[in-house]
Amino acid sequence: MTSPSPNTDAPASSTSTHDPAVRPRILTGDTPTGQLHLGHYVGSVRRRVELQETHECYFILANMHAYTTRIDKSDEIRRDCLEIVRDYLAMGIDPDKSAIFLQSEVPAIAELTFLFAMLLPFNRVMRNPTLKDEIRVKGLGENYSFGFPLYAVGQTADILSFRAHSVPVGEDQVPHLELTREVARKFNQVFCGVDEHCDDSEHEQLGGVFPIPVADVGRVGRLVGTDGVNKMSKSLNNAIFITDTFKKIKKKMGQLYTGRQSLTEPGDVNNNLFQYVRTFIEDAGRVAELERAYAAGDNIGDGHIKVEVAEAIDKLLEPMRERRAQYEGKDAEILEILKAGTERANALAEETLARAKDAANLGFFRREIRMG
């Protein structure tokens, strides 16, 4: 049997990985849980701010995923979509240089996320670290729908469908883009042709239809929560939040426990909370100071540094404060921005399931979204 020819129709290529005139494209987001936190912001928002001068950024708010535990409250998981634009907007995300985008406004991702499942043996999805760890932490047990494993695919497919280059993740993240591109070259190998030996930075010369992406990690991989223990989550009411007050920093940041007992104890300066004075505290010789007092023992306590880095904290959050507040309210303006994006995310994952679809021999037609 002939493999039928691939529709020439499909447009070009808005990219390219070889020419140094084009700017490097980025994919990342958030599953829309409510408010983004403190550890998101240091975990990747802040490195996208700087990314989105230098980068082409797609940002995905990954609605779909959050039906996979929360499929009972759509309504909230709306309205966390226009918070966390808000809160994208406070923390210095311009939609003038990065499409903010929904997931489910996207079909192009659903249909790769069909295909990409056929790449994937299931055991392997399931031994996926990330995932196995949001069972637990969730309490999910065996109780959770087909729909939650399936979202580690997905996830693939958010990356892929936009033939992102690198992502900005958090520390924890980094096994759900190893899938991603084990996800890329088994495709490329598959359909395209492409060498299973070649190295990943060819994999786009050598004809395949996906780049390899790489994690971009955030000088804080792994922000701890206020329990000394947990990441930093919402869920586990752990989080400080980006409209919260001093007062609310500071009594957040005193229920951080170190385990040390009294002034003149040695402390250790890679406890948790040291993590926050080098995390937030930009005087670099204020922080040897507190390192080499703490260490000592030299009668400095837990509470004093507490409050010094929420002070730290809270002038850090105060811009974001003032900036999220001219948008609360304004859910017509926060629609429009998610409107334009979302056509942007459009034209370029449509543009790449043409090609996927081709190189898979499913390419009949072609096919144009319009949004409403």
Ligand code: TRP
Second form
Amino acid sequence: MTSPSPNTDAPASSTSTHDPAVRPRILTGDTPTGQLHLGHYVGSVRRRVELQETHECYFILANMHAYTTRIDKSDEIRRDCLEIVRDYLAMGIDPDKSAIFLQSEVPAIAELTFLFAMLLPFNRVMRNPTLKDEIRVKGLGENYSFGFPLYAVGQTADILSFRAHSVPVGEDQVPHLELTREVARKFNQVFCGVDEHCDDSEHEQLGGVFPIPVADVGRVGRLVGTDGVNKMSKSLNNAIFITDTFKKIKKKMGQLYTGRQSLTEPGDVNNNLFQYVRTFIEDAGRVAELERAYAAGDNIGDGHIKVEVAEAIDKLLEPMRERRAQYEGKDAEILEILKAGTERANALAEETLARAKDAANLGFFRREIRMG
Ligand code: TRP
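Cool, the form predicted on its own is there; where's the form predicted in complex with the ligand?
Next comes the full complex, and the chain you just saw is listed first.
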């Protein structure tokens, strides 16, 4: 494709297939750290599957982000990218509707990261609570790479390269969205003459390159893991995977610490187990009945409820396990899906980059990206 012309020529035409007024655009994605689990599904992917019907969807595999803490595991990261595509397909993402693409194959993202890094005070980046949390949880101490905090700037470029209007994410990603909104406002003010007192919704209308994106936090922003303490995460060994059998799900649910003894009062329906009840048991009447019986201290034990939740999870995962099995061992097919998605992603991101470069007085030449 050809990038739009420098500022002397007519403005670039949109390469997107949908009028954003009709179909707003979303961008979200995952860092490849192994198979996706139930936490990813309820926190984000479930919402994406719905949004495919009404939005123009871009889903990024943030493989460069994975390199920021696991540079020694590049082989695993590559493999995980393909696994995530399998999980997406299994969970219901349709590659004909949504573009699934590789971060590392969209050069506009890296270029905008560098440019955006100049719009943010260094200390502002380091104040990001999600970064601080990761440093603590992963035990990085002071020994993280320069690229590690840079990934937060990179994430603003992931989103803004696609001029996304909305970003469906779990709650832990909200600080990244705040940073993204700051970058977008700052860029539009510094390079596009957008007034700093204008409303976020007016930026594009007033000539800003970037819309100010909003975070769309799912109903269950953060699913607690089967340890009952931390967010569900593969590395913390507290995750239920979509490939888990009923037996495995039951065993993992059995381990859920409900805090009945100390953290919460007996019969407290705000405990971790009841988060699962409300998330996975579909029949609202049954949920209410369980809550009532539990709170009343009727003879209804954690063990019984855990089995009921495990059954509900199994019912949800069964069709996913079947769909996933169809893509097992089909790497060539998965790569084709990724290539098609990455081509679409580059078409849009190159257009954004050209507009941003024009605005920032960097629009010197045209260029083309061709994938082999
Ligand atoms: N940081 C996100 C995570 O680990 C993944 C991600 C990368 C992302 N770029 C993004 C999410 C852009 C939303 C938008 O889950």
